[in-house]
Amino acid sequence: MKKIIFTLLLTVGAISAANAVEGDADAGKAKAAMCGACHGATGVTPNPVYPDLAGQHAAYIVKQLADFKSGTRTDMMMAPMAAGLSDQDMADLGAFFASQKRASERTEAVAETGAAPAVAAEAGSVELVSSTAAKAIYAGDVKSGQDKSVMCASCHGADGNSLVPIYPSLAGQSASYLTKQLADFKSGDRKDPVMAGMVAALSEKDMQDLGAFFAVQAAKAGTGESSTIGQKLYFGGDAKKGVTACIACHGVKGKGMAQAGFPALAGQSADYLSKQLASFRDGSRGNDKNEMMRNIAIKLSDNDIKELVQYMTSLK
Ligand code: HEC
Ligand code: HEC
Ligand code: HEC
């Protein structure tokens, strides 16, 4: 059956993509929580950088998502969003957004923030699709990574759960992100005098092995107290300041998105998180592709950072 549908897609073109799978608007609503951060919870966004989706044809939405996933249409923000979506997810999302009223048909003012925490909690399934599949993908060898990790243990913990707040935990972080950081420390794209010394002698294979080893370690849950202000910013961003919600890239539970290179934040110490946000803000950390984090951090006040960090330390 799959083969038949696939052949159909190839021959008849993308229009059959919409017909191949029946969309369910209610299921789509739950899955759309991840999209709300940028496109608005009901597909009308106050942020002019992102297109409205409300009232768009379902078939068009499905085709765009399939194109972002296949790479036919390229966009640095949408590619990772579409990467984890199944045909059913796309059909459901298409059905949901198509059923929403366009901005011009609405009488009520559009809420400033996107995904409300209550909706976002239902989005677990989408996040799971995109992160679990990718977590299993790593180029390195776990066993040799473990052997090589002996010299990392004094700071990052033998199992990658750091006991000292200035050292980040590495456990459960995606292999691709870890490997990239090691390469960045080595090339100098990310600057840290301690880590520069640690990576100087590492080969590409060493970095992949270390990434694989730490990626499969179990991360400890955060134990910090939550912050209501921080949570609001994390889930909804700040449309007035142009701050994209953190949930869009780091996920509902702060587990990140492995395929996209978005790191997990859960389980990290307040000291480490504050330092990274401050470094992105003043540009001293500049290894984020397309200035993705710097563009966000530069709009955060000291108090925003304080509240966000407080909230992030509570992520389980
Ligand atoms: C981090 C922000 C962000 C998130 C989260 C996000 N998008 Fe997008 N989306 C964008 C941007 C930016 C564009 C415009 C891309 C371009 O310029 O080609 C876009 C474009 C689209 C388009 C094409 C619209 C058109 O008129 O051509 C669709 C469909 C879409 N997104 C669906 C989704 C869905 C469904 C989700 C959730 C699974 C989602 N997006 C999550 C930023 C985001
Ligand atoms: C002497 C202490 C020390 C040792 C030993 C050490 N590190 Fe680090 N590591 C640090 C510090 C400090 C940072 C944070 C740098 C910063 O603030 O940007 C860091 C950051 C990292 C990061 C980035 C984490 C993130 O979330 O972005 C990775 C990956 C990493 N170290 C891997 C390793 C590996 C692999 C080893 C062993 C080969 C190792 N480290 C050995 C101190 C150490
Ligand atoms: C458009 C995607 C995107 C959004 C939205 C986003 N981030 Fe990030 N973030 C990234 C990427 C990518 C990196 C890693 C860059 C690198 O080193 O390769 C990162 C890294 C980080 C780090 C450092 C993690 C570590 O282990 O060193 C922190 C902390 C962080 N982000 C916090 C936030 C907060 C808080 C928000 C919301 C205000 C946010 N991010 C919004 C993409 C994003």
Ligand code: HEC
Second form
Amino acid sequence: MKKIIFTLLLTVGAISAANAVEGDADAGKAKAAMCGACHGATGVTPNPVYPDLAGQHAAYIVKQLADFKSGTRTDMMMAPMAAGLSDQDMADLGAFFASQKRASERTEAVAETGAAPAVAAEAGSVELVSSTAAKAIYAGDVKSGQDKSVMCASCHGADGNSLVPIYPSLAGQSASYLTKQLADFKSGDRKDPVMAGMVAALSEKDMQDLGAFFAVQAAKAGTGESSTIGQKLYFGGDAKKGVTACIACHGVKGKGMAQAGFPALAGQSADYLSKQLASFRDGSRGNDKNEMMRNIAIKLSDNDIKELVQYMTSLK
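What would the structure be for the form predicted alone, given that what you showed me was the form predicted in complex with the named molecule?
Only a single chain is listed, so you will not see partners or other molecules.
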């Protein structure tokens, strides 16, 4: 009987090994951009609430990703991240992070050579505004908002300038607009599986504080190439299609209109802007005032959105 069981175990093991997908570390590096926001570019996280992935066994990483995807392991942030991963994607990510040095190994290397740690170079440094003098202007408290923004930094950047294209930059956005978006995520008026979990425990005061903090941070200028077609749409709209000019609400330089609750567009990535316009167009985002954006976006073609976004990314 023992021999039969042993033989079966060997057979199952052989089948599993044969079916295992071999990972490619180079391919995994390219795919790891999404992971970098929370886990660090090389798997050494600057945020203590997220685990280091560098130096983990590839098989363990693959299993955790598969479990997040299947729901065997639950996490409101990882579930949507893993949902679109193929077996090959998981194998590649496992291979990449397994090939990276652990934080302890980097520390030892620094001690031996005196070189600056690579992770510090990756994290960089940003100048944060934390003055509470803004109390006279904003309902929220800037310093308190800074303390509460730690959880936001992994996706939106420590100073609100996101390094991940799919996430919006919050720096310089109006406090009232940011507060409204947080409230809409919490109520479900604006839907996003990641943000829903993040805002669930936030009070109205928390939202106001976060809005105040990010509002006084310096936004980075856009770096995209301009578009003549996009510029015409932005400044003049399209009378034949009934498309209103963007400048009316978002301003000449894309800085928005804080008092009216219209957001700044300058400095946002093409990926984020494209997704929002597409979401307004198909109705999956619907927290705009009086359906203004939905009524405009539904009249835009794919090429309109492409050209318009290209122009908006060039706004300084």
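Computed from a prediction, not measured in an experiment: that's the story for all the values here. We call the rigid core the largest set of C-alpha positions that still match within 1.5 Å between the two forms. Residue numbers count along the first chain shown, from 1.
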- Item | Post core alignment: residue 249 C-alpha displaced by 2 Å or more between these two forms | no
- After the core is matched up, is the C-alpha of residue 27 off by 2 Å or more between these two forms? yes
